[in-house]
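The form predicted alone is given below as one chain in structure tokens.
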Amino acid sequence: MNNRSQKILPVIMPVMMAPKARPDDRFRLQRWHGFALVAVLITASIPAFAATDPARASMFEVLQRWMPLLLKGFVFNIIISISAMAIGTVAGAVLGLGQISLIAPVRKISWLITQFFRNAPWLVLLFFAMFLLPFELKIFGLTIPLPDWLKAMFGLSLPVMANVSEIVRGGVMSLPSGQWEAAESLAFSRQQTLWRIILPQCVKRMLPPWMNLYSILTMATVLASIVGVSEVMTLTGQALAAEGGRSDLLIPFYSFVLFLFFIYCYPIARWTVRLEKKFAVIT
């Protein structure tokens, strides 16, 4: 048989990861970003200058005095992220999975329970946790306080799960139908299927829409001074007032919490971009 008489037979090709592109220099950090950035400090805090009073610390001495109090408290801002995403991602996790059951209540009712916290604004949930929880719980009479900072926590992280629902019902439903049904050739049962073939796939295309919604979360934090929680925003205020209301401080103090969470964020936003590229697929 020679070769003109050989068919060509169709192929599917398989899924390929995509070549690693060359980050967009767009997103990329340069040196004129930081020049940018502190040109725009500086140009803010003209009128501080202008308006300091020699009697009177300049606004460099004051900064610089609060600064520790700010640092601690933008750590709590942290701490309060990282344990609502935490939180919120495991509570997500959950009802992610139970958005693709087969049994029609558990599927029904995880979705109306995403939407519902999906859709409902951040504040209006915080506030809800803050109001209509207790002061304390009593359990076999020991008694647990729950302070504002816990109350704030746990209000964040109800929309956290609503949106990490949402990733993983999008993250197991992204992946081609093939993969179940070649699982099940296998003999492998449902739920062998989804946690070693389906969800260590889904892992990496979820990473990234995962990491954006904490850098999200991170910067909602400041709404806990709405409700007294101690966090950044709140010292920066009870820092103007210790300093007699001085206006010419608040655009210098505000500039600094303002720097603290770009140079926190701007990272995890970079490292997304990075992860978006790296883990694309060509279908």
Second form
Amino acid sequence: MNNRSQKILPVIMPVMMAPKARPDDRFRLQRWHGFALVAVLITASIPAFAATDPARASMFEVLQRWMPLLLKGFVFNIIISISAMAIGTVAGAVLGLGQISLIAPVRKISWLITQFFRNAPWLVLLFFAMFLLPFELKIFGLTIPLPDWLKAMFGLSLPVMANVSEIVRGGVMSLPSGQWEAAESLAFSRQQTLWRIILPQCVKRMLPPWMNLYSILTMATVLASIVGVSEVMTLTGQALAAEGGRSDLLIPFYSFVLFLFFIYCYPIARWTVRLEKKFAVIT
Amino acid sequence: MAWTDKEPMVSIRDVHKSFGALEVLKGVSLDVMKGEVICIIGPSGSGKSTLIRCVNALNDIQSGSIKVEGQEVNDPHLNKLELRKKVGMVFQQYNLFPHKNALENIMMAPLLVLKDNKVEVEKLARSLIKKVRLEGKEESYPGELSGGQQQRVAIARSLAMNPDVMLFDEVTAALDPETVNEVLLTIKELAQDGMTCILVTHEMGFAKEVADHIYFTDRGVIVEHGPPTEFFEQAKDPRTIEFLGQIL
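In place of the form predicted alone, output the structure of the form predicted in complex with the partner chain.
Expanding to the full complex; the earlier chain stays at the top.
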């Protein structure tokens, strides 16, 4: 099939060139990009320097002082993101399998739930979770407190659930129908076909979009600051207020938050691209 | 009444099948006795593949009757899994499971469906690999095998269920010309072993050589049928003559 000695047809040249021209290759981060970013930040802070009264602590000293607290807040963001992802993935997997169920009511209800939560703004869902869930649960006389961060976690897991549901459905649908037919003609039951043949092949395909979703979720955890959870954005605001609202601190503080998210999410994005390439379907 | 091998193993009577408004089978009837090899030929879109896919209930039919060893396939209460244990099928696109190696592909169905003993199944799978001449490829994944090799694994995978009848749906149509023969040889040996086979094929030379009976279908009906020598040398219907004229 792949006769290299043959003259390459001009029409297929763009197709053959395509992988080389992939933007993620050309724009892969280099070390100098980091220096450039730092340079831009420092330059941007010069006006603030100029305005600073020499008697006050320099902004770097202030940032350094607050850094442990901000880092703690950021760890909290990561904890929220991981737990919301875990809950959303489990619920979404169930919902996604519901979407391909042979039982029509199950299929339709799963579809409806998926569409509802997938097309709702994350912030609105977060508000719903905050105000609909009670501050404590009473089960069999046992009182379980529901702190804000737990509610936020549930709120964020709803859109994750809906997106995972679509990833599962799409993954299953993306397999050629021949796989189903081959398994069926070997007298596999539907369950055996799904669990032994279809899903093992889908997991690989679902991994990159799932990781992508996790990245997006991590960045969305800052929404919890709006509902008062003490994550990194909330703490940054409080730190700035404690410093008396010095305007020269805004850029360094928020840059630091951006930087934290970037060093956490960028490797995930790179890894996703690597996996996508590795699992690219070659047929 | 219990089925005996004096009666047709597969009996197709006046089968009608539509996809929506499109009627692809318009009253097809044919019989296959035990140990018989029949070839169904005809232009694309004539309903050949659909017909054999109806035999193992991959497609349902609107009216008519298909009996496999006396069991009615066109029955809403049909136990499809029981039927498919008796009917093996090989596809044009091989459809091997890409996440399993050759040996595992062959072993899966007997292990999961028949719940056979693993040691026995592995022994059987190795002997089938040998039968289709793929010794040394046991651990290879489908992606590492040529089309012809994959197709032979697919044949072995079907045989592992010890079916009574095998369906072959244009199994050489997607292959490189140089690998077609190895697959045809495998099927020929199978036929010589007495396996009941229904083949949809475009390989006229092969059909002539192995078939006991040839059916020519066009636009959903069987136009003409007969033993190979008679069929190829004394075709009467103008549609058959035209088709053979284009192919040969």
